[in-house]
Amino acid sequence: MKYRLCYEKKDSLIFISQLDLQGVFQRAFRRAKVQLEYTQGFHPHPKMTYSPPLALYVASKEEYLDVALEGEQDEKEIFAKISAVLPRDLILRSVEALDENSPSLPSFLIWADYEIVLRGEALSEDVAKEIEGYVLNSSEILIQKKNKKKQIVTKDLRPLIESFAAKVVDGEIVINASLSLLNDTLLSPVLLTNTIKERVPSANHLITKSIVKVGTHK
């Protein structure tokens, strides 16, 4: 039987990589005695499917795990047992039970939606502006990167962007932005920060201070 786990990741780990964060899982349903299903053959492992993977530094309010468990479980009874022996900053929020005709993962997460918090000084509404208006009034945003191959390829990241908005509150600047969340055309909000540093004059002091995956939608 599958289910969908929902989780909050923040704080102290948003340090870990996503193998440790797997890892770590993996360990909670042992605690738990939740008993996982695997694969078959020489090196079997346990039939778990993770959202797309964050960078480091990035805290979500909502990744998602589905996992397959031998046999039909209670879902209020796996979502107490696992939220007794997650640590401290990773935070059960749901459990569901999956059937033969529930979206898979690739299908359901298609855009992230993240805020992004940049501080300064001297920061004003006329920073804000530039840096909105720099990736809403550019046809391309062109960068240079190394690809699994290592070879050096040019990646339009403009595509990638669905929404964008800045603001300044409390002195700070905050960005919402929703990005793309496929796989074959992830975009790190690390990535797109970066670059907006880079290349708009009135950002490249700018420290980045907190980026939070705040929700996902289709």
Given for the second form:
Amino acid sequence: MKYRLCYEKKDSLIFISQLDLQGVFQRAFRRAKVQLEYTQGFHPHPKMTYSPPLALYVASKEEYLDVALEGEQDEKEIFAKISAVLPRDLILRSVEALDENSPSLPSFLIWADYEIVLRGEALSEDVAKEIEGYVLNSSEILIQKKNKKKQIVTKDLRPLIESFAAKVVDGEIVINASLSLLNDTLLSPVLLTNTIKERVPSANHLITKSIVKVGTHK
Amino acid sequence: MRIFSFKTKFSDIIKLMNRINITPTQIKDTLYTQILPEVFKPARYTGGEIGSKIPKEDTEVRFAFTFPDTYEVGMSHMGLKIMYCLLNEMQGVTCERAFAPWEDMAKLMRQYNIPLYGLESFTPLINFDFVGFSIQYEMCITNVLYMLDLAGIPFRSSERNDFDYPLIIAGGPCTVNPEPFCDIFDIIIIGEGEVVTPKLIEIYKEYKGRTKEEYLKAIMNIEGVYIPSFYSVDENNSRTALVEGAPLEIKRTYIPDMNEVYYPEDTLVPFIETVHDRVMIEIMRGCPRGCRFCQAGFIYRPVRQKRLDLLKKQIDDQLTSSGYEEISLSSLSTTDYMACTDAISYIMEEYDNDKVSISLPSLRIDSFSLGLVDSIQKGRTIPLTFAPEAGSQRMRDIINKNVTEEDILSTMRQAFENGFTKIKLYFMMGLPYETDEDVLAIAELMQKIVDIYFELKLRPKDLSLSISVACFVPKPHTPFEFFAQDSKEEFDRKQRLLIENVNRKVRLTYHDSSLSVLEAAFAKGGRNLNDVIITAYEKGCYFDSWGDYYKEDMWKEAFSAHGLDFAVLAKREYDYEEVTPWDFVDIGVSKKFLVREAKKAEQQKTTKNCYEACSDCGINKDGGKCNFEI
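Next, give the form predicted in complex with its partner chain, keeping in mind that what was shown is the form predicted alone.
Below, the chain from earlier opens the complete complex, with every other chain and molecule after it.
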């Protein structure tokens, strides 16, 4: 039986990569004595699927994990058992049983909202306006990036940004941006932040992914 | 008011004051927003793992367990996991952890004025009551200074007046010769720390508010406790007590019954992969074999085995509380644990559903061991690792490695027949009485193994045969403590000789000869090395055992700055009657026995293992024999 877990990742856990997080969850299931279903064969693996990997240093209020468990189990019971054994900065928000009609993870994870906070000297309303204008008024935002074959390619970030707003709150610039979450066009908020920070080099930043939105790409 | 040494610059004092005044919250905030996003593997520096403890609100005594190597190495150490849980179970005591930060982290910590802190609460180490270093190998000692430096704590015990600074303690196997680094520490624990450390803390509670000297006097007669500042030592290693009643001989402390040894119910589970990332359960302390080069084989005597029912409970506790997918049964010689097969079948049966795999370190070269590995494979291809240690039978007799060539070859044949293709063998060179023929015998033995492989009609594909040849380092409290080490030039010549003669199918790795010579100088050194270590650190030596970080020239300079040469120190021989720098440490085994074993080595005579016959090593002082029933 398959279940969908929604969890929050924050504080010390933002320094844990997606790969290490898989180990954290597998061990949590064993501690909770919630029996995982494994693939057959010589090298059995638990059947687990995660939402698109979150970049390092990004906190998230909504991440997903689909997992196959042995037999049918009560959602509330799974929730209680797993919650009790997770590290303190990994918080389970819900457990939901899946059936054939449930949408797969990639089919509904389209856009995500992020809050990007820039901290530093002289971050005025004018700077916020300038950043917002730069992103919204550019027809393309080109960056150089190494691909998996280590070749340098040019990538346009603009179509991957659905919305973008920057304002000053308590001397910090708070950016709310909605970025693509689709597998092949995923935009890392770290990449966007680094591009923006070329305009405010002295600032440092904190990023939180707040919510995943159902929708379609334009 | 803290007291600074004359060398302290005014700017450093200001920095230090800032460091002490910085709050844990400020440290955490600076780490999260400024430092950690810039460093490699930031999870090394945040804590919060499963099994980590939240500091108690009513903490009376803060203890920092400090490991002078990286997070990944330190978190693989079983002693840390045991002591961490043990101390945190004590009322009013909080134990935190600190590891040596990698240099990218250290650079940013200095830039932002962040002192070294405990991972649990981000409290600066300088504000702890105890800072306890685990000295697992000689060359980690500069990392102790590196960590003290980052913590803003003066290096020498004599520079740390009263309780202004934490008490700096050392423990771990290297303390069986504590002299080369004794000036750094206020207290050195020799032997097993589980019983003595809580005693030190309890007495400390009573002495808070009094002087450091009064406290040290109160603990100086506890078994296993050594207070270096209470003695003066002359050039003949003759000792004088400077404090009335300080014992001239320090007894190693150990727990006679393995079933009485504290073992935690839960364990630390790191978020990132460490060197030994699994549940580790001790099945036995000590080793019955008595290989003459092996320090562990003497300093952990007598052999003490854990009862099977207790072992099963500990396996259950640790696997359930950690959720780990792998477990290792740890000892110096796995198959010498008498309930070894039972323990393995227990894990295989009980934890099959959870896909828990087993790893077995320290296996002997015999068909029984091979059978065990075969039984735990479960579709994985486990690399086989064995240690014949020497190539010729003559040499194996000299070192008392009771393995015959026939054992080795038949085990290898059986291994190939059973489909094992990844095989790694460990050897040493530079052993006492070694000739070039003995070195070449390693190549000959490997040739025989290669021949066996190709003789087989149904041989497994993709043979990967590798050997690691270490440079022998004579260690204190072994029968070889009296011997000189080979020179760097001899090691290099023998390494070349082997490279030219070993079959090309065999992948050969060997140790840095210069680092091994330095290691020998420290293993057998005396008090005069304290100054050398501090000079070496000031010149820029740390992480010495991390390949590229070893700076031979700087070490040479540091020795010559104090009129010494480590190549000469490593070649120092001791007569059987002569007093060594470590003779005042009574590890339990008698010097008479070590001399007897050294003489037998010369005659190429072997000694039976403890199970077969008692060799009267002296560990059982009542004259009785050890009891090996479990």
